[in-house]
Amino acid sequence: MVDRLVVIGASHAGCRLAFAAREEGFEGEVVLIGAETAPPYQRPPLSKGYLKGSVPLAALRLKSDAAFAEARITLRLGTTVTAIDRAAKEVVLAGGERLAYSKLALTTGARVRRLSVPGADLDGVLHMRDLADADALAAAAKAGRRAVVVGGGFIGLEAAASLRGLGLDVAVIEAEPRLSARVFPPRLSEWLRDLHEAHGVTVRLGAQVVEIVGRDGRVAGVRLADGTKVSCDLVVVGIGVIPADDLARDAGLAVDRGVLVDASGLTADPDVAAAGDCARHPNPWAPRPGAPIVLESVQNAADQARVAAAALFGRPTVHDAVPWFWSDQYDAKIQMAGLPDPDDEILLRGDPASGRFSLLHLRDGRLAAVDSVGWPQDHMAARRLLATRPVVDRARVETHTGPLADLCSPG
C-alpha cells in the first residue's frame, strides 16, 4: 500500500501542511501539487509592495528549493487535478494520471468573483488573486493612467492606494453605503474614506456598475446604474472571493460555500483534511461561537495547516487560535485581532485624526475584537488579552494612553 501525502494547492495552507507532516513524523512520501507554475509565494504583497515594485519576486517565496529538498517534499507545479477518487485514495490529473494517497489535504484556496455585467471580458478588466494578475495589472499600470477600482474591501483598497502611489488618477466604486462594511465599523469606515480621499482618491459609494465601457476591445469607462460614465483605461475587480470546494464537492464531501471541516480540520473522511481559504471551520471566535466560517488570512492558513496535520497523522487537536489580520494602504498600517460583530458596542481608544487609535469592541461587556490603526501595540496586546476574553474599564478608555492590558481584568 502506498504511503503518501498528496497536497492538492500550493498555496500558503498547502505549504505549510506538506512541512507540518513531516513536522509530525510523517515519512511517507509529500506531494504538492499546485495549478500555477511559480513555486508557493506569498499573496499580501501581490496588491501593496510586488505591485509598486519595493518587492521583488524572489522575496515573495515561502520556501526555497533547498528547504523542499531537505524536506523531501515533491513539488508538481503547472499540475491541474481534475478530480479525486475516493474509492480508489487517488487523484487524477490532467491529462488521465492517477496518483494514489494514503492521506489527502485540500488547500485548494478561491477564486475571484468576476463582475457579470456587459463588457467585463474587454481587454483591461483585471483582477488580483495570484501572481499572474499582479504582473498584468502592474503592466497595465505603467501604460495606464486612469483606473477604476471596482469593490472597497481589503485587495481593492490596497490596489487603489497601490495604484495612486505609481501615478495614476483612481476611482473606487463601491455598492455598499461604506468601505469594507463586512469587516469593519462606520468610524473605520469613514477614516479609510478619509484617507483615500486625501491621497486624490475619488469613493463613490452606494454606487452599482451595470456596464464596462469600450472602445476597439477595450476598457474606457464604466457605467453606474443612476447613468454616469466614469473614464478610464483600466479597471481593477475587487469584489470578494469564492472558496474552491469543486474538487471536494464532487467527490461527494459536504461542502457549504467551503469544504465542511471539523476543528481538527478533518472531513467525514478521516484521510482527507483541508485548510486555508478553501475550508469552512467551527472557530471559537465566531460571533455565533463555534458556527463554521472561513477565515481569508495567512494566519489562520498557517493555523489551520499545521492543525490539520496533526489530525491527519494520529494526533487531532483543535485550531482555537485568535485570529488577526492586516491590511497595509499607503503609510498606515491597520490590524484587527478577533472577529467582530455589527451588534458589538465600540470604544475609541485614541484620536483618529493624529493616525493612532484603536477601536474596541465589546460583546457582553467583555473584549472580543480589537480594531487598531497605526498602534501595532494594541495589536499585540489584544492578540493576547483575547485568549482571556476580558472586561474592558470603559471609563478610562478615552483618556487612557498607556498599555491596553491596563484597562482589562478577569471580571
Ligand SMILES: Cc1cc2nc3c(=O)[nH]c(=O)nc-3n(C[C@H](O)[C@H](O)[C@H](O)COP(=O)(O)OP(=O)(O)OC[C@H]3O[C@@H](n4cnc5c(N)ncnc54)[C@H](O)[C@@H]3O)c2cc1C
The other form holds:
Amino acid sequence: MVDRLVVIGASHAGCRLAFAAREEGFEGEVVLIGAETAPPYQRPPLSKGYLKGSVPLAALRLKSDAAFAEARITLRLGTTVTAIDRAAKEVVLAGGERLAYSKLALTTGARVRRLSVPGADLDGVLHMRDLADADALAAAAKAGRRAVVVGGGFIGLEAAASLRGLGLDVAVIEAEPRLSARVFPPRLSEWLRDLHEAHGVTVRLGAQVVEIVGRDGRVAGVRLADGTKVSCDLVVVGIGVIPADDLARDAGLAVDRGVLVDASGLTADPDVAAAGDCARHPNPWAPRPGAPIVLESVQNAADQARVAAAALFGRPTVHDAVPWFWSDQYDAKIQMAGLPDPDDEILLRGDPASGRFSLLHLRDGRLAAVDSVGWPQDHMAARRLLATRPVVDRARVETHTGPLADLCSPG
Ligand SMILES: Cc1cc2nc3c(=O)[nH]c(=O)nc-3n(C[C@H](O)[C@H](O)[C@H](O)COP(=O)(O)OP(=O)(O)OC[C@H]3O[C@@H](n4cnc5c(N)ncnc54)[C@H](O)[C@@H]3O)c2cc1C
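Rather than the form predicted alone that you just supplied, could I have the structure of the form predicted in complex with this ligand?
Full complex below, order starting with the chain above.
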C-alpha cells in the first residue's frame, strides 16, 4: 500500500502542511501539487510592494528549492487536480494521470469573485489573486493613467494605494456606505477614507457599478447606478473571494461555502484534511464562539495547516490560535488581532490624527479584538493579551499611552 501524502494547492497552507507533515515525523512520500507554474510564493506583497515594484519576485519565495529537497517534498507545479477518487484513494490530474494517496490535504484556497455586469469581460478589467494577476495589473498601470478600483476592502484599497504610488489617478467605488465595513468599525472606515482622499484618491461610497463601458473591446470607464460615468483605462475588481471547494464537493465531502472541517482540520473522512482559505472550520474567536467560519489570512492558513498535518498523522489538536491580519496602505500599517463583531463596544486609544491609534473591541465587557494603526506594539500585545480575554480599565483608555497590558486585568 502506498505511503504518500498528497497536498492539493501549493501556496501558504499547502507549503506549511507539507513541511508540518515532516515535523510530525511522517517518513512517507510528500507530493505538493500546484496549478500555478511559479514556485510557491507569498501572496500579500502582490497588492503592496510587488505591485509598486519595490519588492522583487525573488523575495516572494515561500521556501527555497533546497528546503523542499531537504524535506523530501516533491513539487509538481503547473499541475491541476481535476478529481478525487476517495474509493480508490487516488487523485486525478489534468491529462488523466492518477496518483495514489494514503493521506490527502486540500489547500486549494479561493478564487476571485467576478462582477456580473455588462462589460465585465472587457480587456483591462483585472483582478488581484495571483502572480499573473499582479503582473497583468503592473503592466496595465504602466500603460494607463486612470484606474477605477471596484471594492473598498483590503485588496481594493491596497491596490488603490499602490496604483496611486505609481502615479495613476485612482477612484475607489464601494457599494457599502463606508470602506471595509465588513471588518472595521465606522471610526476606522472614516480614517481610511481620509487617508485615501489625502493621497488624492476619489472615494465613492454607496455606489453601485452597473456596467463596464468599453471602446474597441477595451475598458473606457464604469457606469454607476445613478447614471454617472467614471472614465478610466483600467478597472481592478476587488469584491471578495469564493472558497475553492468544488473538488471536495465532487468527491462527496461536505461543503458549505468552503470545505467543512472539524477543529483539528479533518473532514468527515479521517484521511482527508483541509486548511486555509478553502476550509470552513469552527473557530473559538468567531463572534459566536465555535461558529464555522472561513478566515482569509496567512496566519490562519499557516496555523490551520500545522494543526491539520498533526491530525492527519494521528495527533489531533485544536485550531484555536488568536486570528491576526495586517494591511499596508501608503505608509500606514493597519493590524488586526481577534475577530470583530458589529455589536462590539469600541474604545479609542491614541489619536487618529497622529496616525498612531488603536480601537479596542469590547464584547461582554471583555477585550475581544484590537485594530491598530501605526502601533505595532499594541498589535503584538493584543495577540498575547486576547488569549486571556481581559477586562479593560475604561477610565484610562483615552489617556494612557503606555503598554496596552497596563490597561488589562483578568477581571
Ligand atoms: C493580493 C493579496 C493580498 C493579501 N494580503 C494579505 C495580507 O496582507 N495579510 C494576510 O494575512 N493575508 C493576505 N492575503 C490573503 C492570503 O494571501 C490568503 O489568506 C492565503 O494566500 C491563503 O492561502 P491558501 O494556501 O489557503 O490559498 P491560496 O493562497 O489561494 O492558494 C491556493 C493554491 O491552490 C492552487 N489550486 C487550487 N485548486 C487547485 C487544483 N485543483 N489543483 C492544483 N492546484 C490548485 C491555486 O492555484 C493556488 O496556488 C492577501 C491575498 C491576496 C490575493
